[in-house]
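First, one chain by itself: the form predicted on its own, in C-alpha cells.
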Amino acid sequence: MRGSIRLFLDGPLASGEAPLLDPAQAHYLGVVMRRRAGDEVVVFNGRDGEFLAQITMLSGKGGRLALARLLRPQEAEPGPWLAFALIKRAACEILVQKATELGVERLLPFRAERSVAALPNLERLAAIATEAAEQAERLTRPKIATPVGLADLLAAWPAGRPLFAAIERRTAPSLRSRNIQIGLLVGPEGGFTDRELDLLALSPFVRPVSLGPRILRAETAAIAGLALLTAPPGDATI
C-alpha cells in the first residue's frame, strides 16, 4: 500500500499474527501521526515480507497491532556494499540515511590512518538505517558492519566482487557499472596516505574511478558515487 505508515518490527510476520509494538513506535504513531485504534499501517522485518496491519491498541507503554494481509513477498533486494572511512557523526548519519534510500545493502565503516572521528554508535546508526528503509519502501535494511582497519577490511573482501576506490586527485576512468554486485570504497577528509594507496594498487579487486573534477567532502563523494552505480542505465531525458 503506497503511501502508507511503514515500520520495521523484529518479531516473525504472518497473517493472523499481533505484534507488540514497543512504546518508541506507539509514540510514532499515536503522537506525532496521529494514528488510532483501526488505522491500518504497513510493517516488515527484512525476512517474512511486508504486510498490511491494524492498530488495535496504543499506550504510553507500547501498542498492538493485528496482520491483516501480505502485500509483498520477501525478495532479496542485492545493492551496492559501501565501505568507507570514519567521519564525524552528522556527517556519518547522513551517509547512512542517504545510502539505506540509494539501496545499500551493506555498509563497512573502516579506520583510516587519518581517520579522526571517534568510533560510531551502531544501535543509532541502525535506527537510522530502519527509518530510512522505512521511507524509500524497502523490504530489508543494510548490514552494518563493526569498524576494522583497512588492511583487514581488505583481507576479509571477497575476490569476486570489484570494489571501485574513489581516490581524488589521480587520473582514473569514471564510475561506471551496470553491475549492482560491487563495492564502493571512499577514504577520509584528508585522502588515502601512501601507505594506503600502496595496499590498495597490492589489491586485484581494487579498482580505482573517477567521481569528476571536483574534491568533495567524504560523505558527498560516497552518495554521489552510489548514485551513480544505482541510476537506471540509458540515457537521461528532460
Ligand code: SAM
Given for the second form:
Amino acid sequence: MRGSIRLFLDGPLASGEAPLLDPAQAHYLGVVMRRRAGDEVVVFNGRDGEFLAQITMLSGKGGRLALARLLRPQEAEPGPWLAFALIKRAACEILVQKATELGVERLLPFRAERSVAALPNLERLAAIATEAAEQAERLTRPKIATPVGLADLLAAWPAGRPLFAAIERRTAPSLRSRNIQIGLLVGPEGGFTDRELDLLALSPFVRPVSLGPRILRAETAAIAGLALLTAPPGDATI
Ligand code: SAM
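Counterpart to the form predicted on its own, namely the form predicted in complex with ligand SAM:
Time for the whole complex; same chain goes first.
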C-alpha cells in the first residue's frame, strides 16, 4: 500500500481480529492525519506480518480496527548491528531514528570512557525506533540493548560477526563490505581513549575502518557508515 499510514501494534494480528488502538494512536489517526471510520491503514507487529486494516471506531480514548487482509507475511530482516558510544540526547535520538531507517537489526549503546551523556531513556528510544520502522516500511523494529561498558560489549560479541570499528585519524582501510552480518562500532564525541583502542586491538573480530579524511560527529559517523554498508551496489554505467 504505497503512501498509506503504517502503525506498529503490540497485540497479535490475524485475519478476523479487531485490534485496539491506544489513545496516542487514535489521536494521531483522527486529529493529526484526519482519518475517519471506514478509512484504511496498514499495520504490523514485528511477528505476524503486515496487514491492511479498516478503522471501525476512533475516539479520544482509543480506537478499533478490523483486519482486512495480509499484505506481507512476516520475514526476518537481518541487518547490521550498530554499537555506539553514549552521546547527548538529541544526537542519540537522531542516531536511533536514522539507524532504524537504514535497517539496523540491533542497537547496542555502550559507555565509553569519554561518553558525556547520562543513560538514555530506553523507552523513548524504543518509541523513536518504532516510528522510524513504521516510516521505513520495515516488518521489524531493531532490538535496543541496555547500555554496558565497552569491555563487556566486546566480551559478549559473537566472535563470528566482524565488528568494524570506526576510528578517525588512522591509516585504516575504508569501510566497504557487502556483508550485512556485521557490526559497526562508533565512539563518543571525544573519541576513543588509548586504553579503549588497546582493548579493540586485542579483540580478534574487530577491524578498524576509516570513514574518510574528515572528522565526523558521532551520529554522522554512524549514519554514514551504515549508508555505506546498506546501499545497494551502484550502477556501473553512471
Ligand atoms: N574528538 C575526536 C577527534 O577530534 O579526533 C573525534 C571523535 S568523532 C567526533 C566521534 C566518533 O566518530 C569517533 O570516535 C569515530 O568512531 C567516528 N568517526 C568520526 N569521523 C571518523 C572518520 N573519519 N573515520 C572513522 N571514524 C570516524
